[in-house]
Structure formats: C-alpha cells, structure tokens
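Next up: a single chain in structure tokens, the form predicted on its own.
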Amino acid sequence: MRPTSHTDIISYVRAHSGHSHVILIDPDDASPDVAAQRCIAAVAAGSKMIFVGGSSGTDEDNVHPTVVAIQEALELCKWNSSQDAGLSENAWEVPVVLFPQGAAALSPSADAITFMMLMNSTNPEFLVGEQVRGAPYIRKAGVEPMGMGYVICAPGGKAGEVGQAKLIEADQTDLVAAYAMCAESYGFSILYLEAGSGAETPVHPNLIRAARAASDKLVLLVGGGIRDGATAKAARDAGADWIVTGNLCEEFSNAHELQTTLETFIKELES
C-alpha cells in the first residue's frame, strides 16, 4: 500500500534505511490468500516493505493475484485500525514492490518495482533484455521504477543459477566495491547483495562493508541465508540498510507463529 507520508516509494525506502526488514513473497510457493496472511503477520511484527517475486516459477498469472490479495488485506487492516482510536492506520501503509525474475512476472497493482540489472550475469538478457521488454508495461501501468543494481554473491543458490551469475566470492572486496561504484555511476538508487534463496551462508560481512564504503549514496539491501536476528544484525552492523528474508517466512504455515518469530527477529535486528 502506497504510504501517504511520502511522495514516492524510493523516498520511503531512503527514510527507513538503517534497520528495516523486507519480507519476500514467492507467488510460486503459496496461494494469494496464504501470501496475504504472511504479509499481515510480517507487517504486524514490524516489517516495513513487501517484495513479491522469485527466481523461478513466477509469471503474471500468479504474481498479479498475489499482489492484489496483499493490497486488499493491507487495505482491510488499515480500515479496521481506523475504527479504533488506539490503533495506527499508517502502520499498514507498507509498499508492495515487485521483485521480478523477468518481464513476464509483473502486476499493475504493485506500488513500485525494483527495476534491476543483474550486474554480474553472463547473460545479456538479465543485463538489459528483460528490462527492455518490461519497460513499456511498467510505464503504462504507472508502477514506480526504482533503479537497482543486483549482485549475486557466493554461494548464489537458485538466483545465481537462473541468472547465470559470475558469483562474487567472500574475499573479492575490491570487486564488490567496484560494482557499488558502477551502480552509483549508472544512477541506481539501490544496490542489492544477494547470497541466493535458501543459501547455506549469507553474504560475507566484509563484502557488505566494502560495498558500503564504496558508496554512501546507494540504499544497500542484503538477503539470502539470513535465518535469525543475530545474522541480520551482523549484516546491518556491516552497513546494510535493509534486510530481506524469504525462506524464513515460508517455514511457517501458522501466521501467528510467523508473526512471533519475526517480532523476535526484528527486535534483534534493531537492537
């Protein structure tokens, strides 16, 4: 849901940089109703943004219904809050942002899209091909594009495999710094360091520090392999502005259990 406190989503993203959590919803993993329930649990726990997408198995047939279900659930929660003087309506104004695998995984109902370049892909389709195909749709739909450099680090997981990425290893700090400088030079607003969905290990803190030191203008997102608040805090302390988790949220079939787990996770992240 588009926040009324900001004129655009990127200003919201910048304003909440520092210790914020993003829940990543994979429409191929859950029905729209289940996805919406997970999002409500996450926002109630303190998540400040919702990504919808995945590295495989997503297209307009499952992305759009998922985005619509999430938006409707947020609207209902906001309305319910308006009926109780003790509750905050603004707490439910959390943007729903597309995190697409390609031009076929879009929705006009999203608030924004991470208009990304997979910078270390060896396939030009992920550098500019899918982006060219998706740009007219995004322009027509009026979905706000947020320019993002996307860099996949070892171990890479499914994202690295699908994206045909030349993975950044833990000791390649000079290289990741150069990618950060390149992303800033392109005019991107965001740099996302990704270890891969379900990765055994997260992005090494040294890579996060190097990227942060190379650019103080980019909003730095870090995801993949982060399963607990301590790991999230280590990434934040290294320089991450936002922490993204997906698999962690998929482990729970009960929304209350997910909310309780994320409350602990976010409290430790923010400590």
Given for the second form:
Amino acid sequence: MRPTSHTDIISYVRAHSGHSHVILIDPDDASPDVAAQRCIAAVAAGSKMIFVGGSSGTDEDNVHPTVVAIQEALELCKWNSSQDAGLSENAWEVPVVLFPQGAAALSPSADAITFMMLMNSTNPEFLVGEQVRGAPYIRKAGVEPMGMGYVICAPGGKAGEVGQAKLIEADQTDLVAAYAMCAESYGFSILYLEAGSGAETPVHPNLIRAARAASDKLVLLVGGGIRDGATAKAARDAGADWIVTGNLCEEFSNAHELQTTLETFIKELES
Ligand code: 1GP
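Can I have the other form now, the form predicted together with SN-glycerol-1-phosphate, not the form predicted on its own?
Below is the entire complex, every chain and molecule, led by the chain shown above.
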C-alpha cells in the first residue's frame, strides 16, 4: 500500500516546503471510512501530506485501521487517475505520516513518523521515554522516522496539558529561537510550533519569525487554531513551511463541502 515514490519522505517534505498544507486526522474523532473520505477531499483540494494522530484516545486499534483505510483510498484514486489521461496519478502520492501521542499509537502501514521530542515538556516520558518504547516497533515496521522537535506555545490546549508542557508565551521570542537552535543541533529535520488543537489564538507570528531566523535548516511546521486561509498565509509569511489543520477538516459531514473550503484555504495559503 505504501507509495513507492516516497522512500525518502523527508526529501518530499523539504521539496514541498514554503506553502504546503497538512491535514491532521484524529482516529479518536472519525471512523476509518470517514477519515479516508476527508483525506481524499483534502488531497483533491491540494493538501500535500496526511498526519494521523491525536493527544488522547488513540492506540493501535484505531490508528492502524485508519492508516490502512487512507492508504487504500489513495491507491484507489491513483488507479482511477491512471485510467483517465486527464488526471495526474502523482497527485495521489501523498505520504501518510504518524503523529503519535505515544508508543501505543502506531501503525506499520504508515509511510513515516514524526519522531518527536516534546522539547518543552516537564516530563521525561515525552522527551525520550515513549520514543525508546516505540523505536523497535518503528525499526521493525520500516516506517521512516523524521526527527522532530515539538514545541508547544500558549494557549497549548490539550496537547499542552497532556504533554505537561511549560508553554512558550507570545513574547518569548528569544526562547523559541533557542529551541530552534537546540532542535537543529540535535539534528532534527523538523520543528513543529503547536498552539494546541482548537486554540483560540494560533502561534504568534513573532514566534514563527524568531524560530525561522534562528534556523534556515529546519522544516518549520505550524498548527493549532488555524481556521482560515488568511491566518495560514500570515503564518507562512512569518516563515512557516507547512500549515497543519485538524479541526477545520472535522467540521464537515460532506466531503464535497470540505474540498471546496480547503481549495479556498490552500489557494490563499499559496498566494
Ligand atoms: C493540532 O496543530 C494541530 O496538533 C491542529 O490544530 O485542530 O486547531 O487545526 P487544529
């Protein structure tokens, strides 16, 4: 099921840096079928990556069937495109990436994993404990690890609570820059600035600018509380390479409506 053209997913992530959208699927929120429908709508609208995970309520029993359903749906769309000369098969070769709450929320059918250190957690379990537990599984399954520094900014939401994070406030630009330098020094490929799912305010653009200025090597992901294209574009203009949205995609029961909304969102993000 795994897309063969993405053996080195991090090259793909770098190649699409600058103005790309990630759809985040929470297996605790949607059945595998609904998740797959949302992903098809998102990819048709121009999303370039799919994350599967959530801060609570996820384990292999819901993560794995969700990943499988998404991979199967993408394969089917790719096959359909191959039968129609007017559509691009490549458009469906989008990596499905684990964004796990811990070592129990994995799937061998994913293409890659954000192998994260929750850098501002006060609990060593989120710095390295869960990662040590999950590493043998990831190695055996052949899921590509992408080293990622995960930094939670205010307001932080459930991710901040569950991850016991010492939140970064909007004016702590020197601190976020230091985290970026630290992530780069560890050799991570990605830095994710997170405001928390459903956050009332997204990561402040000044924090994004400071992280960007501190490292031009890291791929910068930003998510949490981004609900419209203008906010996404502001994050992009501040230096974000990829914008992650979860809640935005959960508001629609109708896949066509979701696709239309995301088309507008992505057009604005790319403008
Ligand atoms: C959460 O940053 C993501 O990890 C997405 O947040 O659900 O607010 O889009 P939203």
